[in-house]
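First, one chain by itself in structure tokens, the form predicted alone.
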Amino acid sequence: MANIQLVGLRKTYEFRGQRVRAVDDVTLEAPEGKILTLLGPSGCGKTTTLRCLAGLERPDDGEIRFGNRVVFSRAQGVFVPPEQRHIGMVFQSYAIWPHMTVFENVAYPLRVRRVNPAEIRKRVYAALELVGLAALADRPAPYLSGGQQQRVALARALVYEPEVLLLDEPLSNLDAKVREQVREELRALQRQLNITTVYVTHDQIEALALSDVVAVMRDGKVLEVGTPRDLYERPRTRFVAQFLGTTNLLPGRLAHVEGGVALVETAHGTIQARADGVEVSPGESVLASVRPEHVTVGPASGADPVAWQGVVRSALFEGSATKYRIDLGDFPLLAYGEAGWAPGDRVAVRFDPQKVVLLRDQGT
């Protein structure tokens, strides 16, 4: 298998007389045998980036390497067509041919490459075994469920043993329960095959669950790259903190930093936050980001100088936890905790300094 490298990738489109930068100087690496996820809202450039990797779009500038092989380089004048890139790709729509059986759909990439029939049969059934559909080889495509269609598309992408697997929102058309099941199967299969994979999604849960590395994109640019845990627990920008899950952003002023711990003065009290990796000076406007699950809710008490006092405005039981909205003056704080508080109750909230992240206050 090969790692994937993108260096200075650019792609623009003409739209209503204006040039739109769909991919703007993107430099990334997908480690060999790992899943790199491109995560972001619609129009951020993630699918265009994937299509450039596949050879379905010709970039304006930059370079793409699969291992030591250059598949695109403007400087070198290289553009390897899609059929020569040794990739497998699954589209959002699956692109399953309705007039073919499961076997025929999966066999198609091998037939166009003129593989001999005995080898086709062997490799198709091996691919169908991988995705758990060998028993449905003769079933017509129209008689498949959404989850089964997704597995057929995946088997077809893997049947000729590609170096790289590209997945463009492959689970978005499935209902929630099937999506969760197929997500687990896909992750297990990728680990089994150890195939380098680039996965495109706007779904934060998918990105957290599936990825080894996540690149968060906006407006054609990569904002942050890291492991799912690092990006979730230690985002460096307001956009990533808000997009990758739910968070409370408490505005304040940086009072002091020492040993990687920042003291932030807010309208509701003083809060401690992690300050590693953030360059700010005392007196600057900052944000303290704290996830709802890292807020501790307890009985109101004026004796605890660290706790902030608030009033419960709503309490919604969601199974594993209760979601609370707590008024801190004019700030609605979101918290997850055990059941026990009702609207109107006065409570105290506390924060673990190791779970509060300091961010620069740079608008959106």
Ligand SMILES: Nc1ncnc2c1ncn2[C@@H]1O[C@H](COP(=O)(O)OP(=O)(O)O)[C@@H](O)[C@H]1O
Contents of the next structure:
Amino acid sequence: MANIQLVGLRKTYEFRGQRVRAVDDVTLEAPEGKILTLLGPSGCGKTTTLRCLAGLERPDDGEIRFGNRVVFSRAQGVFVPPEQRHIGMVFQSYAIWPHMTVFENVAYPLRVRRVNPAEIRKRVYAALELVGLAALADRPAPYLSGGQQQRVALARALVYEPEVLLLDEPLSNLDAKVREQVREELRALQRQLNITTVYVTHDQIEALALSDVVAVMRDGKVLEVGTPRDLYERPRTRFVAQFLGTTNLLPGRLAHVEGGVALVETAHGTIQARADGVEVSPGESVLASVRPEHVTVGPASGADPVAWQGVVRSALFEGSATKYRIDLGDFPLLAYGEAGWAPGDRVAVRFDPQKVVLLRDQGT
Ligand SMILES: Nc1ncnc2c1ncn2[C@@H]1O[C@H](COP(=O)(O)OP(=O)(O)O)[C@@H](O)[C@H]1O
Ligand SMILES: [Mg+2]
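Having gone through the form predicted alone, I am curious about the other one (the form predicted in complex with this ligand); can you provide its structure?
Full complex below, order starting with the chain above.
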């Protein structure tokens, strides 16, 4: 087992005379035995980064190390071919062979490597046990559900005990229920095997649920890296605050900042926010980012000096919570709360100051 390090990685494509910087100076680490997720919108360079790790693309610059082993280095002129990198890969399309049984699909990488038949049998069954498919070993691959087919692909990736697992949107072809189930299985399996994994997705819920570390990418660059909780609760950029879930961005002016606590004057009143890690000075335009679940909706009253007054515009019952749109003047505040308010109701809203995050208004 090993960690994975990318240093100053670059990959540019030429396409119809245009240069596309698919991966633009990416430096990252996937810690040993953990899941690093590359999260970002379509076209931000996730797949290209993964293909560089696999050796399916040759980067223009930078270095890739698996533990102490340099698998790519522009400076040292090193390029280790894919078959010598000891990786297992699973893609979005299951890419399992329809004319073979489950057993034969999983056995294939071992047959190519001329492993002896007794050993093949042992290792294929071990891999199928891991993904819960041993009972279906003799079934032709097409007679499987999408979730089962993806598990075959996973077993095939794991069968030669790779050092590193690379997964490119492996769940995105599955329907919602199955996706959630396979996601949990995948997480449990990764924990059990302790295999260093790089996971690619554009789905923020998946990234939050699966990862030890998330790297949010945009335009070939890594914007922020952190644990799911850190990034969700303390984003440093507007892009990450909005991409990881839903948030209200209240525009205002920074009035005062001291000891990591900021006071922001907005059109609706003053709001307190956490200001650790963001460099802004009093007087600057800023945003106070408030997640809808950190808004408390209560009865309108003049008694509470920190509550802001608003009017419920819409209430959508979503089962576990009710989603409200509350007009604060012309600002439509999104809030999740308990059922009980109806459109037209006058309400007071409060914010948990520990959960409000100060962001720069400029740039990202
Ligand atoms: N083979 C290629 N030739 C030209 N451009 C490419 C090629 N592969 C990817 N790109 C471009 O590189 C950028 C990153 O693509 P990709 O890594 O596939 O993004 P993601 O996986 O995040 O959707 C995109 O602008 C894409 O169009
Ligand atoms: Mg992709």
